[in-house]
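As a starting point, one isolated chain is supplied in structure tokens, in the form predicted alone.
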Amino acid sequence: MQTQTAINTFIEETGSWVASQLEACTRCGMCAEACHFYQATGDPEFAPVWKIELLKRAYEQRFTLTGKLKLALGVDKPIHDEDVLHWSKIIYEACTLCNKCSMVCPMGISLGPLIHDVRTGISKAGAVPADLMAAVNKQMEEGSPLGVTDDVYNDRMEWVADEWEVELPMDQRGADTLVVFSSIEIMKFPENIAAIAKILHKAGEKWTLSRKGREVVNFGFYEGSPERTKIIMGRVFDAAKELGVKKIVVTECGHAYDALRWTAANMMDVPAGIEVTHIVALLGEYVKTGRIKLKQGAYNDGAITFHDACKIQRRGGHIQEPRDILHILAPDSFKEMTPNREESICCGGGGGVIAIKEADPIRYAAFELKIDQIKKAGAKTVAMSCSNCRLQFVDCVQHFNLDVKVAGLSQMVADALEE
């Protein structure tokens, strides 16, 4: 382990906004409220606050005078390799960066951004928890955190095609939307697939599928490594260009909607005149015009929420097109959990956390908040637009032995189509 290079990265990435930021902090707590895995646990190391003392301490001992004396003195400590690895356990088993915390802070702190610059900084340092790890390297070396080479890739869509009896266009030069699916959907999900390119060709759309940019998870941005990163991002980019698309359209999954959306403009070159969207703002976007129709009440046979997903709603801002669409299918058994929209309680599964087995107690924990957000709102059924949300959702739903449903948006929205 290389502590001095997490270091020398913390120093490195401390330019003048991290410096505004870690000096705004006034430690005051009121972050740790937000964060479910603190609500779950009380676990006091689990404040977001916390979580980015090891960037605050290396910028204080480096840049001010404050921090020099306390390092001098010893009242402070310089960063070990004991300090590395407990805050990588912290950080990357339960942290989720779903960003909640800054909404409450009352100095306007961005603390999600100066999480994912810890997770740089211990990356840099190689003590990346081993699962996580394997998954990076693994989307590193084959394209995909699941094993989705090229043959699987030709394989799945060849099955999905003919199992659902949908046309999959693939490497259409020409069209105008790229359409790009998570790993996830690909060998958890597959029906996500083909429902979404039910709706597509429904809705008329000129679309394609790539097999050089098939995967939209990006494994290197969970790790908070920016070459990798990039590196992810750039098969997407490079497909897109390569088709002449106008538009990507990323499809259930949060971070990587996160990571094209936003992160990739302040990396990386990105090709001019592409659109990236998410499928629900593609999906209210078809409702809205009356390019798709859907069945009235077709869900109104029992009590149905919906789930906000942190990168899409809160952090996209994708809040009222799934319930625009839920108004439409079940109008009379929607029911809103508590709190929603942009102060929803993240499931506990994003961010790479469920990845990581040994962040499988934490991962639990948290998730009962759900539980009790569901039980309280009457739900027999759960709808949300992220995959890996639902992935959570599903393994939790056994896990606690439920009795919940949890179904995709998209594919809600396929089964409700009005021929």
Given for the second form:
Amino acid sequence: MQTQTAINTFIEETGSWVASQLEACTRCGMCAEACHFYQATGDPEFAPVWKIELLKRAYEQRFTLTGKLKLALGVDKPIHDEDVLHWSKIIYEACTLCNKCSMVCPMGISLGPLIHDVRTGISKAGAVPADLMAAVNKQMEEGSPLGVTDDVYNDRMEWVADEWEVELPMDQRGADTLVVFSSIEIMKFPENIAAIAKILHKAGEKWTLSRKGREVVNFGFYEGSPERTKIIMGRVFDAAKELGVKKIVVTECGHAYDALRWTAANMMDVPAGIEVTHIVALLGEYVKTGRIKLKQGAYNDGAITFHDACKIQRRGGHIQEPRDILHILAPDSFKEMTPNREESICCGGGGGVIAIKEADPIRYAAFELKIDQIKKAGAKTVAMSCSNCRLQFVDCVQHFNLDVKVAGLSQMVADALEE
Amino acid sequence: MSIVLVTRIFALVGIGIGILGILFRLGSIMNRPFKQDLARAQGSSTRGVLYAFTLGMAPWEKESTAIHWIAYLRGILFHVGIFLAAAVLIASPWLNLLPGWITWTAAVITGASALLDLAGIFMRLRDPNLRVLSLPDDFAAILITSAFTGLACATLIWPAILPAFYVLTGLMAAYIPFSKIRHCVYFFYAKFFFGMGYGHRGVIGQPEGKYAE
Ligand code: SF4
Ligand code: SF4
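Can you give me the structure for the form predicted together with its partner chain, which would complement the form predicted alone we have just seen?
Once more the chain from above appears, this time first in line as the rest of the complex follows.
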């Protein structure tokens, strides 16, 4: 393992933005209770501020007099191999990079991005959990962590087109919009593909799929490797460029949206004139502008609630659109969970956590907070706009034997389209 | 030279060291590269910053502050006390000119603030999470700031304490760059970046959505 590489990366990552965040912390501990992993287990090591300890230590020991002094006096320890391994478990298995802690921190410290920086260092040191790394490698080699190769993609899309009788335009030059699904949708929730196709046709969108840019999921981003993140995003951007589209629509995938919409421009040359948006933003716009009409009260039987995804709502700002839609679909039965919107509780499966088998016990434990919220809202259906959250919900509903229906927002919209 | 003058000079030297130390720290941070957010904006950064420094700090805006309102209130009150103690320090040569009611009000606030600040030690020792997180600096910072507000209170009641207040001020000010008390400067940076970042993404402070309701 290359601990020194991790330390060098922490130091490189510590620009003025990061340094000012680290300097502002008062160790008040407020962020701890924001974290679902801490709440679920009470383990102080899961406190968000503790998760950035290595970054802080590297920064202090390199840049501050106090840090150097503490090191010289033996009050503080240099970062060792065992520290890197220890924190690897904490930040990959017990952090979904949901950023709820930032919303709670009285100083406004952006803990999520800082923890992502810790992941970057640990990934450079080669200490990423094996399950996650296997998925990263699979995506690098085959193009998808769930095995959606060219052939699998073609087969699945043909099957979806037949099964749901929808048209799925493929590699259409001159289309305005490139739609990129996640392999979770392709393999686990294919009905989402049909639903989104139906909506796009109804709205009269000139859209296309792409074989080259067939996977929106980005396991390099979960891992924290800038190089692999860029390569994976590059596949989508290259496809968009080749097809000459003006817009890339990320479907129900949160972290891929975070990567392509917010991170790409800060990491690589993104093709000019191509806007990246999320399907929930598009749905909101279609409804607002009347491009699609929804049956009022289509879901008015049984309380329905909405789960805010960390990367789409809290970090992506698409907080209002799903609510506008649900107020049409379920005007009498839509109930908010508490807390919600940018303070919502994460489902516990994001950030690559669901891909790590060893994290299963705490992933389930964290979901119990969600169960409590759903029960308090009295909801029978939980709608959401992220298929990674949906995967976690479906798995946990089964694990805890819950009487709750899990629904993708696009699917609900498609089913409620006015003819 | 009178004891008051000597200790006042001591305080001024301490403040000078504190300011220089903070400037040095700030300088080394500002020299580090700053990456601007190049992603296309979805909301207004200005609105986000405004929100972060105003409504965003209101107790009803955050679930965490609503739940932990005692900790929130304690934080607000002892910070008010510290600012008031700083005002007492500035006004120290002319304290005898202050009307009695102002002196007594300030004494009550700084005295209460000192006690609330001190309570932080017990909070840190009692809460298992805070116990793990706490460093010696956390306790030192509490002790020195509560001594600062406590001595401000004492000076208002017994002006003869003033030299002790000056000595403590000098020590505290010189300690600031090395302690977490420096968050008094970095708070503005972190909050500013928070408002800017989440305003840019359209999460906070925007005309539509939660904050327009
Ligand atoms: S809430 Fe903010 S200031 Fe408090 S310990 Fe966490 S990161 Fe530090
Ligand atoms: S980002 Fe989310 S999961 Fe990670 S420490 Fe913060 S609250 Fe916990």
